[in-house]
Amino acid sequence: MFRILKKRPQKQHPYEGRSNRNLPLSSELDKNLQILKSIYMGCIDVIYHPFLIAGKTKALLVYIDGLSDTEQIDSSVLAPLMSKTIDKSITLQGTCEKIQLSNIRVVKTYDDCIMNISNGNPILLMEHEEQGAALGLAKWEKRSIKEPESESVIRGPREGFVETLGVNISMLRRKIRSPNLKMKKMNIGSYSNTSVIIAYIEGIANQSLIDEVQNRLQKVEIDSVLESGYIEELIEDNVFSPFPQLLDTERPDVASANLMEGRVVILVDGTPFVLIAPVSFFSFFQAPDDYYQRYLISSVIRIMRLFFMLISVFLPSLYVAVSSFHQEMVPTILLLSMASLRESVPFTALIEALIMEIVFEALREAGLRLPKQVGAAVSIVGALVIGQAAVQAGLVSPLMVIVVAITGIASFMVPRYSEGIALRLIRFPIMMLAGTMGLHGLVLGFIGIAIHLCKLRSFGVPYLSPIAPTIGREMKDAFIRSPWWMLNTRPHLTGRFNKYRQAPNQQPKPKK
């Protein structure tokens, strides 16, 4: 017997069938109420408040409970409008003049009404009026401004972005008090309708860069944008690269500094993480402290970061290659010691390294996901207990535990989590190459990574700039951080329209 399958009705694409919302408002208040109720059918938090203006004209106030300031609605809207002492003609314009609010916008379509209602702005509709008024009375619970835990500094501002877009914009305005700081707004997400801001400084940022960012964002068609990571994956140049091509930050000072270098900042409502484009490989090794401390200290620390980055990527592979294929490179005394330590280990050096690295990564991830009170303790105690137990059981050698511990400490030197996790990821294929081909495989992996980085772009800017292509004057802020009196110019590939950012010859001269 064959089962007869019924043909399923085709689902409507979420971006189709929305033209009815763009219809203009009707002059009949009951019709407007009927359409809005059909749109918000099943939404118990949408409040429809009918009332009479001056006891004569029918009016309707629509808002979402929890997104609007109900106290201001009662005192600044309903109380003056329901008073019978209104001496002006009862029109929308005269009614809005009676309301003591500074932010009132005119809405003409149902789509405008939905947008403002969802943003917490109540909509005022009146009989015999083909347009309404959006009242700026949005109010909801929001997090207070605190220092970002993932980007803490020893010296510098102690404030970070929050989930409210208006607060984040004001924090940028506080840093850059210039009318040249421009912002373009768009909404992305057919259901979430998330507000996205493109911030740049006119006269410094390249106009072609601004247009490219805007075009990529306009091409995004998605049902919701709940975090800036949604957008990051949809607008980056190479989606299959493990390396991040946009910089994310919670710090207003970092965003402002990048704006001053001609870059573009993308702010997304609902998340404290903003995106910065374009960036280079060296952007992920620059910490805010580098620019707040003395340049000698900052330069030494930055060189240490780059050095330990190489250790975190290549040290396990180097150990595997040398112990498996190139024992002649090890001094005799050290080789005998290594042989005695690995005498009871049943695995090859490659398997041993993979086991320890995977366990260490699991402990690190567990420490991040657990509550703060126990996360650090689990990571430290777990690493000590498992390492000691593994050595005593003869599963791994003590030297491998030391190598994995040094690698883990070195990986924490990378100040950006997105770059650090990419470097941790590529460590495993390099170990496999070293375990099968020795140092030849390690060199082959290094060449492959270098070729990939040379091909990578961030909004058209080479990922390895200022090394490839070589730009000599920008080396002053790559491997080291030169003193401020030497950083006269902005980056060539992002701030070409306004090259100089400070006057030359500002080096302090010692008095004789």
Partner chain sequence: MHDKGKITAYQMALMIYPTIYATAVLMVPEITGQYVGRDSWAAPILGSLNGFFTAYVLYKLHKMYPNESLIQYSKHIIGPFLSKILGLFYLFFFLYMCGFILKEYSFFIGISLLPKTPMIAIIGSVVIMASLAITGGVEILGRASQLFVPIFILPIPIFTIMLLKDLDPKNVLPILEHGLLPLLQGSAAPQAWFSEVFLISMFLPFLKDPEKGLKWSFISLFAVLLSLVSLNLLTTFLFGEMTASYTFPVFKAVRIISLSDFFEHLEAGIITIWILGAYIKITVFYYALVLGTAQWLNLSDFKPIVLPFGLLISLFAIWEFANLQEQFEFSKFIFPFYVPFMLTVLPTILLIIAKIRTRNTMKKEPPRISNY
Given for the second form:
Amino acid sequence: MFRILKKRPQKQHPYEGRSNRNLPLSSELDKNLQILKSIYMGCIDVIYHPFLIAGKTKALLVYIDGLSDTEQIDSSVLAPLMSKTIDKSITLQGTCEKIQLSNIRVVKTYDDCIMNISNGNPILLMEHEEQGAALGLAKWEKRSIKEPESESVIRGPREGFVETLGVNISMLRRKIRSPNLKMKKMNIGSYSNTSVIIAYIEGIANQSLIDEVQNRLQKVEIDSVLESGYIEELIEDNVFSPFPQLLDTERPDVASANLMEGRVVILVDGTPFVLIAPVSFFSFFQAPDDYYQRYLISSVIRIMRLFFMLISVFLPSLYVAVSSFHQEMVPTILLLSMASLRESVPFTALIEALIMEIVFEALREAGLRLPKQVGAAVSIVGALVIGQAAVQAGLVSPLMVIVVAITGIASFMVPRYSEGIALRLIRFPIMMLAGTMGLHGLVLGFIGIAIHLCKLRSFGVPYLSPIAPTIGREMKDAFIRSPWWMLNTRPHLTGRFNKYRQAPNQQPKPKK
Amino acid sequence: MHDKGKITAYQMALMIYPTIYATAVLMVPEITGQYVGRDSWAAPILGSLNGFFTAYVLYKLHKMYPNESLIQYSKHIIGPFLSKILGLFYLFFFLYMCGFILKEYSFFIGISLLPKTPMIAIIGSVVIMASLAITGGVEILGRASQLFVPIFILPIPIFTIMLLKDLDPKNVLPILEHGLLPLLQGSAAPQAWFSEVFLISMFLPFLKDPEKGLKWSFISLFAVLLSLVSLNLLTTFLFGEMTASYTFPVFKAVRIISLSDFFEHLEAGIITIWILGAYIKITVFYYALVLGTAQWLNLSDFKPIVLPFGLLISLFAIWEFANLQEQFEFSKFIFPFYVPFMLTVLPTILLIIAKIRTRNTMKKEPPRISNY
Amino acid sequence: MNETLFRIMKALLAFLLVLSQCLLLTGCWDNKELNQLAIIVGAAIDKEKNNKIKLTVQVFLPQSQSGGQQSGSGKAQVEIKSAVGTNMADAASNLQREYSRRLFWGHCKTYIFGQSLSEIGNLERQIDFIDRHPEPREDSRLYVSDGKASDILQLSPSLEKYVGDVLRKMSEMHVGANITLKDFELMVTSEGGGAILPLIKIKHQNNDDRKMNVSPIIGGTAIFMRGKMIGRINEVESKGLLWVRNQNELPEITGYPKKGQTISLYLKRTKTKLIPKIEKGKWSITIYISKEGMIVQNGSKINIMTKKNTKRVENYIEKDVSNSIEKALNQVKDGMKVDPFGFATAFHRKYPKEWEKVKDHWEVVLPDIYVETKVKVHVLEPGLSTTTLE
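Taking the form predicted on its own as the starting point, write out the structure of the form predicted together with the partner chain.
Now the complete complex, all chains and molecules, led by this one.
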């Protein structure tokens, strides 16, 4: 963590970071107490508990109320140390041996002390000792493990990450028990001092990828990291893109599956959302269910998802282009009824589409933030307003309502919210293009997006792989989900360093 | 190297396919139809010979100077002064071709999709999109063509199937009624288009797998040949002798697709897909122009000149032809000589000179790298 | 930091500017909203005085359906207006003066030409508009009317919404000739130059001579020689003509074993081959027609379940088929000296050199060509009953 403190000379930057408190502890207990008190001035939740070891040696226990297990402090620390049986001239080493705890570390500087106190580990300081002991007694209120609401599945594990880093790590470890699951810890945030962990599997993940992730994380200098989104924006490849370049998930099974494909998982303390890198466009269309349900069904559903993704981006523009530029494309009977339906609509198709799509987005956003009971009301009002009243008032045509409804449903078929919202956003510029130049505009919009996606990279991996650049054998897990007995190799771009994930020829066959 | 990107031979083949085919599909059936009528399917077969020859010549040159494009290695062959002049010729040619393609594109879009939209809007919007890809370098071009070309090829079999009930194969009879001469005349236009395979000389230095360069160029040419022959057959099956009397026979063919009452009038959709191929063609020529200029002027980076050249090619596109008739006349009478001269004859001369020079230096003094 | 922010702001500003331009520009250029269009669903072209033509169009009148409460579709309202001009484009532009909305040809798939206009000739000069203008379609169907073409458009049919739809659906069902613009062009430019178009008549129901619920019918075929109508044939002859052209007519054929007896076949497959032959300067052509079908009515005493009798039934029907072909050949080939059968094309394909010699005076050669008709009818099934009630 001290890396953060080293200021690079070339950086002319007003940001100070944290002041240097990297002083060694003093051997005088009173002085130590004084300094700690000055550091924690105004922090009423810090508790200083002076006591005498064996009734002789002066000692001090510092911890923050509510972060540590006070019962344990009383029974495992204070009780053995204050008993009269202890040798009078005891050293810190000896004291630690008496404490009935498994997790004790030695601290030497004030900064160490502060770190530990903030993390909930009480610090034990003794007279005439230039070091202290950090007792692993952190304990605070945690949310219990629940099913992640943003990524619910029909079939699959129901547990989701929680806000506590330690719990999250344990969940990963429970899935992948191999010692090859390695984690690198760093602290980011000069004030929040948040623990960030890079998890990867040694022997599968590319070493240069791990180094790159670590490098990018190390460059982050920020006050606080309250959610993994902070980090995401600071380490992604193209900051001007609406498309997410890291996958966020709440599910340990998704994180583990990605680890097994050679990707790196970044866990951030204080949020259930972990980041996965590198990812491609198609990663956002792989729902966890895909791998648990039968492959045929998963494949069909995945193709449907991609198809509806196109619908959600292009349908409103197609409507605009066809109804105000290329009327000859519509079958005659449909055109005649379209003409009747649009007869009294005062707006051009583009304005009509824009109004409806914006109202739809507003309804979606409004419904998202409200409590569940109110949210239902919003959706009812929205449905009535959009579906009925607007049509009856002659503001929009019923066809437009159908288009908006289909677009809305289609956009929710993208399993990842971050990708879905990006796709929903880009349909507005395409609608404008379609309103200016019809299908020509629409296809130019498509080209623009495609070129942008071709240019995107996520930690060096082309975003549109495996279709551009085309990697034929990777198609097995892009448009379709091949059966497990065919998924013998890991994805090429991330898993080529340990190519095979299972024995070949495992297709169940009758015995000959 | 001005572009650090690397592409595969397969990606290059995908770029070359629409580079030849995208505009050939518009103009070639009409032009060949004028000369050979119902034998127009045979014209591309003859014409493609030139394409294979050009690809071979450029590959041979590439083998001799593996890391350079024609603009760069010509100085090893004919000396720095002459090579600068030759390079200038080529750059002007590319500039002219960009304008030519854009003009054709805007004419076609103007007729079929957007009759009232000003040409500058159509050209400008495409050029902006093309420059977007070019700033990404050759890698992005390769990926974009991997994305677009499959979508671009897809409609050909689909609409052939949809037209099946209207086809009359007997329309091709009698074969070669008026002898071979009209066929030779008719193959003049396709061979000009086929010689556009020259563009591989700009891409060969970027190949990850240069040994496959020739193979994939040939595959690409063969695919173009196949597509052109099948489309010429299709239009002949449909229209017989009438083919030559339509401005864009393939477009006319698409217009009569009607499958049940619902799947009809698909031409706008198919043009939309065609735009993807035309876009690759424009981008490839535009890229050749920009990269060639950077190489000719020894610039360290080509990106800063992308937009200025975009403006220039837009202007060329607007100035080149007053109307579509003029462009057709040009394509019929001048294009078949002009293009192959630049793209086939000149590289062949270069190859011959290079061969003689290497032989001479071999004789006089054993291996010496030219120190120009 | 500020610089980047500035860059982002600049990019955003430029983006918004472009978008606002897009918004402003809609309404210019090619944007044409549905409620700014007058959708033409049928057109009729008639002869006028002074070498002019009269263009009559049927325009769809969209009924505003705001409220969505209206009961069903009902009948589409169409409005008919006409204008005179020197050619179609001119007449169309004159017509435009009468409409507040832009005339839109993209869905006009029926063009009816008046008989008098067709008989002047040079119909292809009018058709050129349909062919060249980007909006009209190649798969539009062309018709010739018996009398004034504009009268046909005035009809309001009972089943379909407008006349054009009736005609198109009848053609698609192979009532009469099914000729699209492209087919007509191919025929006119073919070697023989003979072409056909379906002929439309108005059939008044008995005791009801109002215009309501009067349908147009396709009654026979108009025969063209390079854009000039030179004659007409009735339904039976059209059937023969279409069979020679390897096109379908309605699938039922009836044979007459004896007087008062009938037997009908529903055709499932039919195929025609023209085999030209030149022997010692004598030109002849053989028409091979094979038909397969199922018996749908047996109004005779023949027991159709035996092999021998099946042959007999086939013979009766063959007779009927060759009968209508003979009639057609008589009328068209010998009477009008026109070749819409495709004989010229067949000769050209097989004997290109000989064709070269006669191609300029084909109409002289044509009547002398000996035509042999070989019909083969094959009964596949007896239908659902074996015997008759007799």
